[in-house]
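Consider the single chain below, provided in structure tokens and representing the form predicted on its own.
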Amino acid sequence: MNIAFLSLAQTPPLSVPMRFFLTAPLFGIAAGLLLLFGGDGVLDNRWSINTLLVVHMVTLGVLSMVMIGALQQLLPVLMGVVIPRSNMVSRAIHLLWSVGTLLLLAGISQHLPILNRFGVGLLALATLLFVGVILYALARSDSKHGTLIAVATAVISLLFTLLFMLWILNSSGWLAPVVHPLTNLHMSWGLLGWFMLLLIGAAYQVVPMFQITPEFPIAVRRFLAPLIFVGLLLWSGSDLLQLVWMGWVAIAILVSALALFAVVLLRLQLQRKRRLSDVTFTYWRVAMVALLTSTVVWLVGYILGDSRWMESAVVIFLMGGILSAVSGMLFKIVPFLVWLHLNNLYQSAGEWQGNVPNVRQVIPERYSRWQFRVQMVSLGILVVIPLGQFVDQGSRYLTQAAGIAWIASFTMLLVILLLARSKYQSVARALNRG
């Protein structure tokens, strides 16, 4: 692992991020306890309002956490971007969003439009001190590098979700689910814009700094991400002015774009250094099958109008897609980041080092294998859960099996992110006793 470029004095403290991590496998549990005792319907219908539940308790209460955490301490690590007083941003955006995320989900499970509002009021709140923040610390960095293109179009793609979400609720009375004509743009604008942008601003760093692989092209880092973001402004043209052919092109650019990062990044891995594999490096090998394999899905129900095609395409994109790299980073940055932070400890102590833990000590790889195996079986069973449906109460058994899968995996998870900061904490206690 080569971190002579890193700017390690830029660090922020390690809650920073923790707080979000840590929160994050308990929404993950909670959509787990919804897909077991749920009941029929879960997942069949996704205007139904228990999809509608899981969906947001994975993208705003599992992915989007991490992914707001995580940007806030990779940023200053690896872009020498300076958060201003990142520890009370950080602690008030973790607030906004996570009680803005509970009233949601409940203002959407009671019909309470009361909830609904408070509940997207805080996440609008968050998501503008968010973004607000990021903005500004990358227009003062000097860095050139693609991340920060990357990084730009995501927090911008985020206002638009968050925008879309205020429209469509606004027109509905504050009242959800709710047929709208603008829900897929707001789909849209989350999935490819904010998690696939953020996504790729992220492999640009981690890919060649922890799997030791070739940097991706320069074009690839320069062109990609801006050409995503127009394929985005393009699709939302032709939808909200009904012009076919400009949904074409951007179909065009979309699909093509998406399948180019998952290829570089498979070509990649072939050509890394070290030839031994570990969870991370399966989990993003697993990441860009499903990417591949979505595109392919979605652009069949796509000439086909069938539905029932594109809802798959997004289920393997989101779960086996965005899920799987996520799961892969956090199995790399967490025990990446208790290292740092102690050997930052004992530097500043004057101390010697060798008591600092290394990133395998930090996180064991049999802990990680097992809860990859376990989310594993979760994805499979949620790819076939439609295949469910011929067979009589098929379809909600195989929910309850993923929702069981979901449970084992994300407490797992909690419970491996405890243990590494457990770790942390003792080392440093034991430096400060000393």
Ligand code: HEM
Contents of the next structure:
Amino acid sequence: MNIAFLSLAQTPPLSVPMRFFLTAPLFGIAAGLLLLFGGDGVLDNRWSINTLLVVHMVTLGVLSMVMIGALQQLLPVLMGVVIPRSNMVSRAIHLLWSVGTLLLLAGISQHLPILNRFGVGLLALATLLFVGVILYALARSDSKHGTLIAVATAVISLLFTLLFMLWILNSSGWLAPVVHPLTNLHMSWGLLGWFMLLLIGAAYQVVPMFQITPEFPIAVRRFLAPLIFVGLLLWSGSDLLQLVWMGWVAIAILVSALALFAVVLLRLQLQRKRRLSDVTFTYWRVAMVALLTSTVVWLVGYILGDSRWMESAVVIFLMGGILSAVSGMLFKIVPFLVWLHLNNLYQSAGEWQGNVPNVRQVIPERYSRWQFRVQMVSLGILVVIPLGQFVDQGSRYLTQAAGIAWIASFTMLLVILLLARSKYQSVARALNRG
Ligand code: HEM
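What would you give as the form predicted in complex with the named molecule, now that the form predicted on its own is on the page?
Zooming out: every chain and molecule, the one shown earlier first.
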């Protein structure tokens, strides 16, 4: 791997992303427990309390947690973007985000508006700090790479996600679920803005680097993220102003942009220079196929006016698309960061870097393969849950089975990440003793 361009001097400590990465599987395990013990209706009805809890354990507790952590490390390392007071900022965001999410989950489950208020307040503080720091750092960067605009639009989308939710909760006396028409906008900015744009920005960097593919075409890097952002603005405009034609323009933009991204990435994978297919490669392939499937399923649901198709599309997008890509990314960036930080330590101690474990020693491929298999089982079960309605108690048993698979896959993820961290600590300690 060519590391000449990496900004080693800017690297914040490994603990900056690791505290987020290690917290995320805990929320995943909690979501699995809720699927297992939540009784009937955990995923039966979009507006049930348990569905809302599972959705936010995954969106806030797992996916946003990993993304916020990863961004604080990848921007400085890959793009030379300096984040001021990185360790202190990371601690503050992590604390506010974790406690805010817990309070919100408690408020929703106990139907307590006061807890919702406090939870959302802390999440809003975390968001303002995170978005402020990232935008400030991006504005001072000299880089002209497409990742910059994708990350900027992603974090602005997180602000919109929060703003729509503040609007909704304010009108409901801070009780949730609300069954509010604006929830679709909250959801669209969260899923297609915050998650998707960030994934696109990260992919521009990590896919060519880790999967040894050609670069994304320049036109894609330049225009795709702004196009999706404009699509989301039009989608919001059509909803707020009740303009049907604008809605169709927005759908055409968003569906073709997502499909284009997936097809380009799958093509790049086919053109990769080394015919090696590790678990990250397979995870990203699954993610892109899921992305394509979810756009088709959503479009069918929209045309038929059948919300069940659209709900299935959201499950496939979230658990097949975003979670797969994020898991695949973790299995590459964690060993890479451990290796990079150890390399830095050896270099500054003037020691021979041959003793630094390579990335495959930090997370052995067979561990991540097993985690991948279990996560794919959980995805398969989730996708067929709607079919369970044709058998007596079918949905309930399938939801419980998905819960068991989630608990297993997130526990495996946690153990693998802990092993990687302890590898870092033991090598660093040995260096200090020597
Ligand atoms: C930042 C703090 C957030 C708060 C306080 C929050 C709160 C809520 C609430 C109260 C609802 C239910 C609305 C209703 O009943 O009409 C909801 C729905 C939803 N939220 Fe969030 N949310 C937050 C962030 C996010 C993020 C970052 C995402 C994803 C990227 C997300 C994804 C969703 C989805 C997909 C739904 C629809 C759930 C369903 O239809 O079952 N939320 N959110």
